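The chain that follows stands alone, in the form predicted alone, written as structure tokens.
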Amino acid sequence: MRVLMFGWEFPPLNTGGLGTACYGLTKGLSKNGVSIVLVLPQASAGTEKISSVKIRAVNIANVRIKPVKSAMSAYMSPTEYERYMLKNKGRKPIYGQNLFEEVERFARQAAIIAREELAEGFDIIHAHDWMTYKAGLAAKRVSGKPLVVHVHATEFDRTGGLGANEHVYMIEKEGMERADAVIAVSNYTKQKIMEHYGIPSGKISVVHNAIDKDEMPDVRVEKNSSEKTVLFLGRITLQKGPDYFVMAAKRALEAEPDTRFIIAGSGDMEPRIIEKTAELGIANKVLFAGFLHDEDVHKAYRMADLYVMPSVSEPFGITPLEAVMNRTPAIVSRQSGVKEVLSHCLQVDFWDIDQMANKIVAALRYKELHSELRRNGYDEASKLSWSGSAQKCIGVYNLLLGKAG
């Protein structure tokens, strides 16, 4: 089977869960016998040729690397929404100015590139999230192939169901009605999508995240303070709830002060965040890390005591699965995903500062609770595998073209 596959993030080069999860699956794809034609925005696939980026796919059997000029980036940059802000009022945006204009270059792009690609025959396009949905579009239309949309999150999600923007909305429910299947990744998304798109259930297939153990890099880190450490890692935007950790944290200091707080990553709500922990008089207890590349995100997870993802609405969410991995318990948002395959968890709803606050204190408190919880994560985790979900993709495939399987 051959696979025509759009995405617009790839490791060693993204931004968060998408890319990782386009890597596993790529990967888990190419274990069970596809072969995929894998089409990038070229900052994805680096500034100069190819063959000069150290992109992961390239190691990948099976797999090859169409780069597409085009600076297609989901999210502003901290600088970037400042700058916006001092020059505008009203809502505030999460997408960068041009994005709307490299979306539709990279559906040009994809319509010669589907052709050209005709010549050795591909079976099926598999599209990721709404930047490449008018890309696979246009695939779909010049070839006459069967298309698959990979929902790994709404415009629901990203805004947190505040301020929608309608744009993103109709190129995401446009690509979802006329793609020939819709690939969800977690019932709670699936459930989203029937209830903002009107998809009909039979058209939703669900298929989860994973993690490899195999993948898990080897890192040591030494821990050289007493304090506890608790910590986020992913985007700092709305969707991530880091707002609402920061004002867990002030809780969970006043029944453990020797705690720390750590804060990976980047986006948008950085600078408000910083400025939250000042007003809340947790400045000198709150560390923000930057965004962290490859082994240094282990290295994150390996040193903290507990991970927690508070977010407003998590499609998945693959983080909690990286940190049981690494050995580190784990508290999730109920409005995720990853709940679904990762049972050895505390759970919270995002907006209930006090009970998150309490389960953090539990955790670090309370040592059999940590170790149960620490064991029994890595062992349900350790049981998921992205071959396991590729193949259930290939199922999805399968169904389109007919086959038996």
The other form holds:
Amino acid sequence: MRVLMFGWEFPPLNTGGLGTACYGLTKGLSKNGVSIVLVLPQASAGTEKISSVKIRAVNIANVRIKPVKSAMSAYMSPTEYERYMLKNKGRKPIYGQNLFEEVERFARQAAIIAREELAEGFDIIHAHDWMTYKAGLAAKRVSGKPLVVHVHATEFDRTGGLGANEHVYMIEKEGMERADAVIAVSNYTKQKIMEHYGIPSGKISVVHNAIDKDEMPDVRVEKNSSEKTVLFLGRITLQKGPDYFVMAAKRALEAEPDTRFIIAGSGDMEPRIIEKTAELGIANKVLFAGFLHDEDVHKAYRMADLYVMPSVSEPFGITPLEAVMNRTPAIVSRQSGVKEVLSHCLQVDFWDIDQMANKIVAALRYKELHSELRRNGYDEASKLSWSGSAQKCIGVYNLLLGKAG
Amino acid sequence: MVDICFYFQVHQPLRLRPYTVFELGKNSSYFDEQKNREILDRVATKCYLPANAVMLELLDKHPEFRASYSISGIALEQFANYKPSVLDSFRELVRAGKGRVELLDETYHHSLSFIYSKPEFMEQVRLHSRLIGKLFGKTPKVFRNTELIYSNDLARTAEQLGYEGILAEGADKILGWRSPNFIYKPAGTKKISLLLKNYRLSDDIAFRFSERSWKEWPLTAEKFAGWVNQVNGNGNTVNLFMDYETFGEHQWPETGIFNFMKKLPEELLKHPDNSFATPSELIRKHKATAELDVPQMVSWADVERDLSAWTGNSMQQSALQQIYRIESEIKRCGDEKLLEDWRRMQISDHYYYMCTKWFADGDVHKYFNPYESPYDGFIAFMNILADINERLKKANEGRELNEALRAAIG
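Show the form predicted together with its partner chain, please, because up to now only the form predicted alone has appeared in this conversation.
Below: every chain and molecule of the assembly, starting with the one above.
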């Protein structure tokens, strides 16, 4: 089987969940004998960044990368795109004026690629998240092959339900409606797709993200401080709930004053969160570690006594899996998909500051709780694999091909 | 001749609130009143009231019919507080039975105290016995321990307390080749009799009745009576021990469980050698056929039939250790309310909810768990225990101050 896939740059270039998921799934599909032509939007085509992508990709059998010059990158919002273009004014004449133009331009490129690839042949088109849906549809139009759109997040998750962009929403809706099948990263997301986009249940398959035990880097950390540490790791944006994290930190410090809270990541809310820690009078207890790369991410998990993912809305949320694989227990927002595959964690409603703080204190204070979560969480996540997720994807492909043939 | 002995366990725990660390020292109301009331109300309507009506009907229709119950003190308290009609209906059942409905003793707080503190265990048994006397005018002669937890040691203790009989799970690992359908004498005792649950036949009703994938589904009274009849000639008794909530709560009314029970005595009595007996009648009628040695604790829980459902992980072990560690201090401090709260924290269900085995598979443990996870159960428990410890410290300080004052004045 051959798949024409519209995906996103792999880690370390893209440290967000989308890149990690595309990498994991590609690898898992390849392991199951599927060959893939992977079309990647790359702003900096030709620079050294590309070569590092190639290094990772070459390691995967049956995968051929097709870079397409584009100014769009995963998680980009229309405003961020405009800011990017302004910064690079005059130097990027080929790109669209705004993100939507760029999405359209990428789709035209996709049609060309699809026509080219028809010579060698492919069976399925698979597109990851809204910016590639139009590309997927264009390829479908050109080739007549069935299209699978893979929903890693919806506009409602990204904006935390506030001020969803109507245009983005329309592109998502059109993609889901006109695709032959929709893959959601969780039942939580499937529910959202049914509610907000009116897609019937039967058209949506759930394929949870995963983690591969043998991909975990072997990092060692020294813990010399008696102080306990609680980690937040992710983009500092509305969706990830960093404000709830610092409010819970304030409350938890009342009961456990010898605790340090670490915020690793960057994002548009960072200045506001820094300000907020000062307002709350806990600036000396909260450390901003900035954006972490590669092994530093895993070091951060290992250093921490506890990981918290307080997201307002998290379609999946791969970081708690990374935390428990590094043997750090996790507190997970109930408004997430990851809890469907990780039951050995603590769960809270993101808005319930008291319970979030209560559970933070309990996990730090009660050593039996900590050790049970640590052991059981690790065992549970160890059973997951991207190969398993890939097999579910192949199941969706087969269903479509059976129908088409 | 086979005597069929029905024994039903009646218990409802006091579920804890999601008590946070921030309430410590400020709030000493630990139990989820609303949830406990709601659940009791639901189970009363679905099970206790209609099941009692069926039993009353059976007693009326068949003079041979017998049934026995043990009702935890915690359940009886909740009946009195939330749903007095349930208490009335049990009293009516015992009264109308005229000796054909027997009440057994257990620990008042449905606790694991026997494993951790014998003095506390004996006090709770006494409390239960006293409550049964007060509410029903009866003095139980047969004992059954929480979750059918049993060992030689327990049988000896029950004998010392004056009981004539004791119940246990007829687990394969204690019986070996022997049959549960006889009366046994516990090793190391003189005259107490041991009655063993026939777990195959009991669980056919309690667990498998509505399971459509079971090859015997649907189970009819006629078919079940046929299985009991097969015991005739190689047994004195068939002990059918189960949760009373089997009727209408674990097995919903739509499964036909009530109609099954209504028809069962009639079907059983079709065989001329079948009859019914209460535990006390069994003991009077049949001599022990052999001695049974059970040095290790057995229970009726899970496939393991051991204590792992309550003591299997480190959270459970720590919670249990910490609650029993303060026993003597709690009893010395003289605060009655604190003593009772401490006892309520011994209800075995608190520890069952912390069980992590099979948690991810979403089995029976999850079904009965009021918390989202075993970890949440542990957190609420430990925070409350911290508050109890704080109250204990205060009570002791107060007592010491009083004593010092008295000494100074004296």
